[in-house]
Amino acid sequence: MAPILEFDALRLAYRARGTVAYAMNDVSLVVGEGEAVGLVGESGSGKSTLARATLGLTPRRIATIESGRILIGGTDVTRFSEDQWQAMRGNPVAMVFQDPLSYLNPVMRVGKQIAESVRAHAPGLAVATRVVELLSLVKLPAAAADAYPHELSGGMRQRALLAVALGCEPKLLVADEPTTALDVTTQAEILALIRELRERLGMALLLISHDLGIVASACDRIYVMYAGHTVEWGATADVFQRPAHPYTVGLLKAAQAARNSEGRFATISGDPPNLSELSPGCPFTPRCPQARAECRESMPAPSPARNAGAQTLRCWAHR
């Protein structure tokens, strides 16, 4: 069986006042049926670009596909043109965004966006019925639907994204920072709740996230993302318990809250890289405790970690 996502060294380029950045660069990730995938890295990373290149939402006008391929389910959507994504957004794919206040219509009550969505993909049902089902579904009263989005929490709003969401029937969901603008009791009871729907629907999961904390509880598998590259991913207790990349130990070590002998929190020397100003080589090397001369030559291919657990990576020091 093909898996309900896969992106194949995928390439792609922003473009914009005579500027090129490589926003992905050589991106490859699978998402099986069914499975729950974590995406994580610093900010600028190039994880909200793939998270939108899976539903075909990079801006055509600045963004390009330079190479590799976007597969779903099996079919190369690579180049389609917008009518055909608008036919893939939603089923089989559909995602809830950052800031759910952004993507919900403020004149628009909660009850009927969600029945805009059933429409689109279930056509057939009573939608009132429905959309009755949904709110219980993500744990919202029915009093919710006669709401606009202003007038609910933070949380209600993304509960109610993610009603949108499910009256879609998505065998994926992409879940692009959840719960990054929420308090710490209510990401907790979205992770949980987004947990028993992906168990419940047999749906697939691919969580994007900053905060490896919640990719730790919520994946069965991990991507590593630094300035467009994949560069170390497979089980997430391989890589969480025996990291291999330096950029995933700096990460790891940079979310512990223990502080050092002098009184400060472990952090990752250096900047990231500007992505239109990147060398051949990988791009971690001026960060990079471990770098070598043929770092700053070339990105090397995948290949299994040296003295760690099963996953795979792209460094020299594992070659």
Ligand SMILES: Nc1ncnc2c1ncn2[C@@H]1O[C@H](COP(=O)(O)OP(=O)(O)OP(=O)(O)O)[C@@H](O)[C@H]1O
Contents of the next structure:
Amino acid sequence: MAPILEFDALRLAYRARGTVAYAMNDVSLVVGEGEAVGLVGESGSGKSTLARATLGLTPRRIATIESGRILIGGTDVTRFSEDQWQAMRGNPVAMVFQDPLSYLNPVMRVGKQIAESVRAHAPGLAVATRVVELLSLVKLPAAAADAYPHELSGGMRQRALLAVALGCEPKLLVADEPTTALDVTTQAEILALIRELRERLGMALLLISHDLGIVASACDRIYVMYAGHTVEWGATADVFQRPAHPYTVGLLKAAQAARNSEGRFATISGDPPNLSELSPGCPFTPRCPQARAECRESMPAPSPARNAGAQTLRCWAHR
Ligand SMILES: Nc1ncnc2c1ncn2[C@@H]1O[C@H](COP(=O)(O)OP(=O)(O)OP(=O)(O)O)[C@@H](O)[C@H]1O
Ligand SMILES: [Mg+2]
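What about the form predicted together with the ligand, after the form predicted alone?
Full assembly next; the chain just shown is listed first.
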């Protein structure tokens, strides 16, 4: 399977008002053509930064890629100019976000927005026919074409945004918390729709969510991210059923606890990581029950998990 997206040891820093945050410190990730890949990790681990970097959408004034590479369909896009990125957005890579309202044009009817995306990426097509097709693909009534975004429900807006994205015929759809703002029933419907579309259209999916259940149900493989590092990755069943990295173990335990009790959200004990410093060691060390001396000194190269599934991780306890 040829990769459609590759991050290779990527480091990206935000610098604003005298502060620095290494939102991505050492991120390596591969999405194969047609593959569904999930990305999980607690708030602030750098997931949305990764998603935006996939479309060249990190704010140029404050975000700098300091090292590593991003490849899309084998093309190195790491140093792309805004003009070069324009040619990549929509096709081959499209994106849907948590808040469709901020990405749909509030003063343009939905049908027209879908038509514009079709026109931009497949000018030869009969646009009106294609808009009807896309609306039915995302299971919106044809009448939705005449609506303005604010006239639609949250779930319908997310469908409309999906139709705009699909109008570009992307090879990769990046979905950053696409269902987080929706109620549980609508969430399940949108997720089922994304799964179905992916299978029908053969596009790859990078699905970002803090909800492990959502990722487990939609993805073949997953990556676990902590403090700007990809720390563990492999087949979804391996990582979720037999987690190896102490962070993943903690994350799954916390998710389990959150599901079992109605009380407060269970979290991993200890402070969230400091992203303002570059330290050579594993960022999870201060919170890690298995921490040892070498963890402070360096981050090990990826290696297979011991006594777990067939996943890969970066952890001294598994060397
Ligand atoms: N525009 C920005 N300017 C400065 N710092 C930023 C900016 N965007 C994100 N950051 C910082 O980068 C880090 C990673 O943020 P990011 O939004 O990528 O995390 P996330 O994993 O998507 O979190 P969440 O689960 O809450 O969505 C955070 O520490 C955040 O404060
Ligand atoms: Mg985010």
